[in-house]
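Single chain ahead, by itself, as structure tokens, in the form predicted alone.
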Amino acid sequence: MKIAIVGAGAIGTFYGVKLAQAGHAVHFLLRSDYEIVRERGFEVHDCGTLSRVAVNAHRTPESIGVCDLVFIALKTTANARYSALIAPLVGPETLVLTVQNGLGNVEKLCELFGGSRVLGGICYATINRTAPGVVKTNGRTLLWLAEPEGGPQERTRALAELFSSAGLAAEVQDSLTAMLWKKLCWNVPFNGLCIAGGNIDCAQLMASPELVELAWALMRELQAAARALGVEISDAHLQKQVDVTVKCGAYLPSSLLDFRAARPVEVESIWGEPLRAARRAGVSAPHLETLYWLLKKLCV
């Protein structure tokens, strides 16, 4: 397949490199890393194994052209550029997959390109971009895929097989809404509290009983909001988010890295949109409201 990676940060780079190593024609749309990647390729540290991979690097989507699959891993702060970045890559048979954080991304893409072309995905992974053209991962990755509306289709299963055949675990989910709210149960408390809790890593967060209690309060509010929207999130899923975070050690979440680098943080998609959805559903979420307010004050 001819595949475009739009948003070659940690997730986009890692997934794109693995697809390229599996034999697909992968093209990376790059900005700041373009010169380094064109000259040296990507450097990927995968659980201690180092790979240096030469790739197709591009400055513009026009130089890539129409693709079979567009894999969007942009920060949601760049969503205003969807049309300019993605339209040149989309033809009659193109699939557009977004693995971006938070809520609202699939809907915007469907408005631009139609639901028949768009799928939603989320990644569970501990991957960081540590330098231009360099990414590191410390554990297993998992990709969930779902249709914008309705249950899985043949294309959903085919896309899952595409990633699985490249060594990237992928599972088809029955509900996009359920999938997104389940991921928020990690992103909202742990991404947010690493920033608002004092610019700290996950190990420091989990060492604070007060912050862990606050993380649980946030997850409970998300659980209640999801239930009001017809999505049941089990207590076991909430506990799993805590257990996974303990195992992460001193991991630096992506929002914290953006905060430390004075880059825009995805405040609206990760915290603002869930809060607004909770309000529309008639669910009180005071802890989420406070965290959202703090992050708006703290972040670019």
Given for the second form:
2 protein chains.
Amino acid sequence: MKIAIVGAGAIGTFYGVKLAQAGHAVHFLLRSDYEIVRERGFEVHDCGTLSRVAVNAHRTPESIGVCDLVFIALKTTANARYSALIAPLVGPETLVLTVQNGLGNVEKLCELFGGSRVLGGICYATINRTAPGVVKTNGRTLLWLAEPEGGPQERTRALAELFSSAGLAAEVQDSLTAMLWKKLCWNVPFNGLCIAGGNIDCAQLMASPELVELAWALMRELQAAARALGVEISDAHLQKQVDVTVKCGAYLPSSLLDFRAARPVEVESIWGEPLRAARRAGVSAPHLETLYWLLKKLCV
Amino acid sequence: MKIAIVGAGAIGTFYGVKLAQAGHAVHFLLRSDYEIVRERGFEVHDCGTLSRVAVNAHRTPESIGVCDLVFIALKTTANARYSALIAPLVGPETLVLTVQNGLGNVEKLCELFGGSRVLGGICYATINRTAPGVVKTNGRTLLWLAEPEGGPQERTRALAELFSSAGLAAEVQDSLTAMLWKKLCWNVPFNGLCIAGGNIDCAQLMASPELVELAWALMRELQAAARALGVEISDAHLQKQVDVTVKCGAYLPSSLLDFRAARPVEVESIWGEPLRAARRAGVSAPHLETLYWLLKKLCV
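Can you now output the form predicted together with another copy of the chain? The one shown was the form predicted alone.
Let us now look at the entire complex, which starts with that chain.
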């Protein structure tokens, strides 16, 4: 299968490398890392095992051309470039899969390329890009896949099988909305409060009773908004987000890394879109509103 | 009249000096500035005019003894020391006036010294302590005075006259609750958001549409809580807080100065007590709650 990776950060790099190692024709669209990757390939540290992987590196989507699958792991702050980056990769049979953070990505892609071409994904993984062309992971990943509308189809299951057979665990989900809001239950409070709570890691966050209480208030608002959208998120799921974060230790969420490096933070997709979705559904989310307004000021 | 000044920061120093210049026997209770003030007196820059004022400087309240008036301008973070600092100054006829920020001060003083001795005040002034023993002001001050319970009495008016005749404009107010909540309409949003909005001055705050919107949401919650407590705060008063802040330019609120200097910030009296008062009155204040929880983590 001919696959394009758009956005070769931690997730894009690791998934692309694994797909290439499984025999697919994977093409990476690169910007700042182009020279180094073309020269040296990617360096992947997976559970302590180092692999150097030569890949097809490109500077422009035109040099890649039409693909069977476009895997989008761009930061959502670059979504204004969707059309320029992706259109040259899309033909009549192309599937476009976004695994980007937050809300609004699938909708924009459907507008640009038609709902029949687009799929949504959520990636649970601990992968860090530690230098240009270098990623490190503990190897544990899980990809959730869902159709823009309705339940899984044959193509959803086929795509899950494609990833699974490349060693990348994948599961089909019944509802895109449920899938995205469940992930927001982690990203909204924990990415957000590590920034607004004073540029702190997850261990420092969890050591503050006030911030833990605020995390709960934020999760409750997401739960209420999701319910208004027809999605039930269980209390057990909320508790799990807290438990997982305790286990994270001094983990630095990706938004915090962006904040510390003075890179753009995905404020609109992670906080702005959910807030607007809650309002449209008639749900008041004042804690989220406060956090969003503060992050708009705090972040680039 | 024999007057003790407890808390000789900007407000305490300026008010004490003016009262001394008007002929009262003013005694300052000092800690870190004791040596320099005893040696050189205070240096007051009032509208560009420099005065050096020798004063009665004390290290302990016992060396001052019982006074007619105790003027409390301590930071509320030192309120645990009320009893030790103030009891030696209080006799059967003593009036205890607090001009401290936020809520809870009058109540604590009433508990300690009885409601018949205590008065509440709010000070509107632009005075900065620029160095030990040195304060600068544009000379414009206004002191509001109110009884702990009920409307003004003869003693309230007499105290206003005392300040006015020393060149310190003073007005009696009908309601302590109204007086304090009106002042909170500035302190809660603007002191708070200059810290939580990323350590910024008032001009930077007002340049952010999101933070201005958040300031309005906070003021609306205070307005609702005050209403539940029987106090009507007009929309015009809220608008005035915004207008005043625009005129402030790059002003640094006192809480921000404390934050920048890593000194304790008055988080409980300015944000915690109003939040708890709103809850007790059955008013939900989620924007204030979020700001309070963040400030608890951000501030010493």
